[in-house]
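Coming up is one lone chain in structure tokens, specifically the form predicted on its own.
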Amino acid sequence: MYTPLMITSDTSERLIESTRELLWERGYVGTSPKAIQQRAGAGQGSMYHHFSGKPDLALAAIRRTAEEMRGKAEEQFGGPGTALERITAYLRRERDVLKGCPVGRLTQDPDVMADPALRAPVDETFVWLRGRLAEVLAEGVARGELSAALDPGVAAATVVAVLQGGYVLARAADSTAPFEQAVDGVLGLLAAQSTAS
């Protein structure tokens, strides 16, 4: 049965998903309400029925993107294997490298960074990512897989910085090679901390 509630939910979802795509492709300034409505196949009235305006819709889209990124990362972090194997799985998972990180790219958007509400889920995601990586690395140290000299917090921050920098280098070169080299490099540094012979 097709009820108005189903239409409402579907329209809201289309608006959020369209905004996510446009933010990744064009940034906040380049994402107009008209472009969102056109991509979502929704009218202006529908958009303003569900969201108070572009900032409210952008916040919903950014939160969804951040949640999705955390969910994908947790698949590897919570999976089987040693700490190094799980981090390797995370760093080598399939990504659209040349489009950049959908959350990391938002840090380059001055309008997102200038708005505390829009910036918050971006910052929270990177805080979570560094913390979760630090937990995985600390497990590796506690299990004797990694050197006791390894500082999990510092190593986690390094992994995140290298990953985000790899995206930037790949986009600048229009090639995934710099990203792959950055991942190989940080994994080599972590492997040097491995206690396995």
Given for the second form:
Number of protein chains: 2
Amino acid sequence: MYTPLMITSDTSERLIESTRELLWERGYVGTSPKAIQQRAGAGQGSMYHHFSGKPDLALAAIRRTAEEMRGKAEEQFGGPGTALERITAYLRRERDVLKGCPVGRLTQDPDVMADPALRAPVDETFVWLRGRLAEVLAEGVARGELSAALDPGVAAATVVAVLQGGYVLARAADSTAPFEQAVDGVLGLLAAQSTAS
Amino acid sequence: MYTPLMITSDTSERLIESTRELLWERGYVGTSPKAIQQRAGAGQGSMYHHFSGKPDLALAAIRRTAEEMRGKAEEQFGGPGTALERITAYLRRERDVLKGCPVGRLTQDPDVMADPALRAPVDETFVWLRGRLAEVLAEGVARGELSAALDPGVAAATVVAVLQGGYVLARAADSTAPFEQAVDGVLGLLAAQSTAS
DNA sequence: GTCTATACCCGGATAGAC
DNA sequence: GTCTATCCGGGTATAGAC
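The form predicted in complex with another copy of the chain is what I want next, because the block you gave corresponds to the form predicted on its own; please supply it.
Next comes the full complex, this chain leading.
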């Protein structure tokens, strides 16, 4: 049986999970310690016993969310299929499109971006994501699946941007349709780079 | 000489401009009436004389920002050149990339999205933008500049998403580089749809 | 580890004088 | 139109009992 390396108390655990949810729904500025405590079913003293304050708790929450996001992405990147198939699987996998990206939304939070500790996991997540996608695309080129004219690093940035921007369009429209269109569009453009013909 | 149709007092004007700046920098939740007043050099009473409260002021600010955004985009869309040239001009025009999109960032503000009045201008802006870009792309197809295989509506969503997502990547990295990569990538993919060869 | 009490400032707004 | 006074609740935290 699997035993987690980091043992945290149940209360600490619930506090982190509540914070993750609230950061996703309302952002850092819009999330109060009181709201976190209430959702976690924990008292004031309990929270300040386990964490030094709001930034400390947010750090734990953001780190876990970032790690989860990388793990889920790797499920598609490391899966079977051609480069284009794996990228398609990634972009089309089930998502809470209308809730947006729990990491991407933090870039709009001035207090998160102003704190190097909170900012770091956000930065690292997107650096990793672009790099990993670039690897997948480079594999596709190396295997002759994709045109050698394709710059993997540049195309990777485009794919990630479509995803993040797709969330923005979906939230603005209160509909998943523009997200799906944006994804369809970039996949169509990439398919035109396919040498499979 | 040009005379604006809507005459507003100097104080009202400064309040709206301060609100526009703060909404851009800190979002709706992160912007307090007091901060608006201080930046505008106006007192409490003055603000509540001209506006009924924070939502009313935010509505004026958001409407103006949305209108400005459409106007600036139309400068490139309605300009000279092929469809691809106009889209390139739009995506590469000078921008405060690290500040992000003043309209797009509002989609992350739960209190804005929850208020139909505040939400409407945000929604309309992106509907307009996607529609206008689709027109430009459709012209390109009709003129034989672009492949008939290109779906203008779908590609338009992709282009807008790249822009919005590019802002996210730039803010995460604290660098304009990923924004520029994402833009280069989508322009390269669109160029491959060009029939100019 | 968790609870309650307390503190202090800020957010958002109203009231009424000038 | 603008100013000051005032209000009430919430945000964020500390202190100390249990």
